[in-house]
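Only one chain is shown below, in structure tokens, and it's the form predicted on its own.
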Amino acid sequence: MSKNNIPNHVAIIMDGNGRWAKNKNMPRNFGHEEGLKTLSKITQKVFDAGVKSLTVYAFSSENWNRPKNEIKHLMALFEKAIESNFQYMVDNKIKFNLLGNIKKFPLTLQKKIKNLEEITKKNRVYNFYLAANYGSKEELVFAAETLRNSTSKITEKSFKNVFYNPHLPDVDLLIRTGGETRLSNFLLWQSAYAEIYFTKVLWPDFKAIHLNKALKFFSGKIRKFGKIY
């Protein structure tokens, strides 16, 4: 596959952990744990393919409506993920970015997030964005409220500059696992011209071969951005 056909920014909606566990007569939390293992493996494969930015949807602002014990387990998994991938990100010059509002997270998790962001902030080779307590509609409202009293003309650039992370590039390829065909309030602005790849594969079963299929799907697209060729 030509490097010219590799997306700069891949975003993934990691769906299917709970159903994967249910299919095996296991608790949902087991599915989330397996999903974390998959994320660690796929992250490396994504960057190895030449992708420069990866965003994963780990926890939406609507997910607070889930059972309390599941939320507690997910918070613990987030901490585990940061700890287990800390050195990998440092060694491979990956900049870690939290996309969302972390104020509702446990203080210990907030500290680990801020610490990893601080230590990796000068990394320029790759970007990893963790969308947690994130909702695209909330982000758009936040931007509108921020610019409510602005005396300057509001443009696409000035609007994006007050997003949670203004440096987040537009999505080139958005992958959703688990068989659902919706965006679920994820990067609505940034995905305006994304190529969207849906697969029935549940996230814990998502492997390099499935990632390669998604990248091949992208490489076959002629991206016109409204123009005529």
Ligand code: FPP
The other form holds:
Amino acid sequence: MSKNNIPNHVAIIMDGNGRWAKNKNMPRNFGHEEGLKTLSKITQKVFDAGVKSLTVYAFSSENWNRPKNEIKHLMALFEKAIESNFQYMVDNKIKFNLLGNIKKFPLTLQKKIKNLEEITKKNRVYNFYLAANYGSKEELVFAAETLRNSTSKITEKSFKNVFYNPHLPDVDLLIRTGGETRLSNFLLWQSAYAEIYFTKVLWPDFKAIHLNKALKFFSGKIRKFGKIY
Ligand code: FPP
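What I would like now is the form predicted together with ligand FPP, since the data block earlier showed the form predicted on its own; can you produce it?
Below: every chain and molecule of the assembly, starting with the one above.
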């Protein structure tokens, strides 16, 4: 029986940007900008800790219901995020992967995403997955639809192979900031055995000290995957 010290795959639901801004009498978009700064810092800390894959929930398929102005701002912020982290990903040999359907995104953003995916595609050690216009139920329906006319037997493996990204590993540690305790249609299949860490800290306030608490929570878990020891 061994304790896993460092999770291989960390996934984060970055919640609380809006409330963080509201607490400061600032517009919600200001909270997203601060959220992006937090994301850049935390990404570095996550990989420094030895984690190999990081997935962040940047935009859910339900987020289209937000005010137009907020959606427009988020799209601009995604472009900015790609531009400002481009060199970091290249220099640190991080493979950038998009998770979701980006056909509804502005064309300039789609091009930047594809370009970064192309340039970093040979990187093997670290993976950054940006879940954007992602919804887990949609992904499962997409997989079922893809396999519907296939003659091969449906197995867990063949099912996973037709997910948005078949290489995405199962989640070991799922962190949700902002105080809510739900999964919000994020990586439902992939989190089947994830350790889930909820914190009330709002995403823009999430610092290395909070990440370390989450990693400590994980390192104290004995993962039985349904077996008895
Ligand atoms: C949830 O907070 C956050 C989002 C829907 C957007 C996440 C975006 C960022 C962290 C910034 C940019 C990220 C990238 C990858 C460029 P919320 O708005 O639901 O906050 P609330 O629950 O307090 O209203």
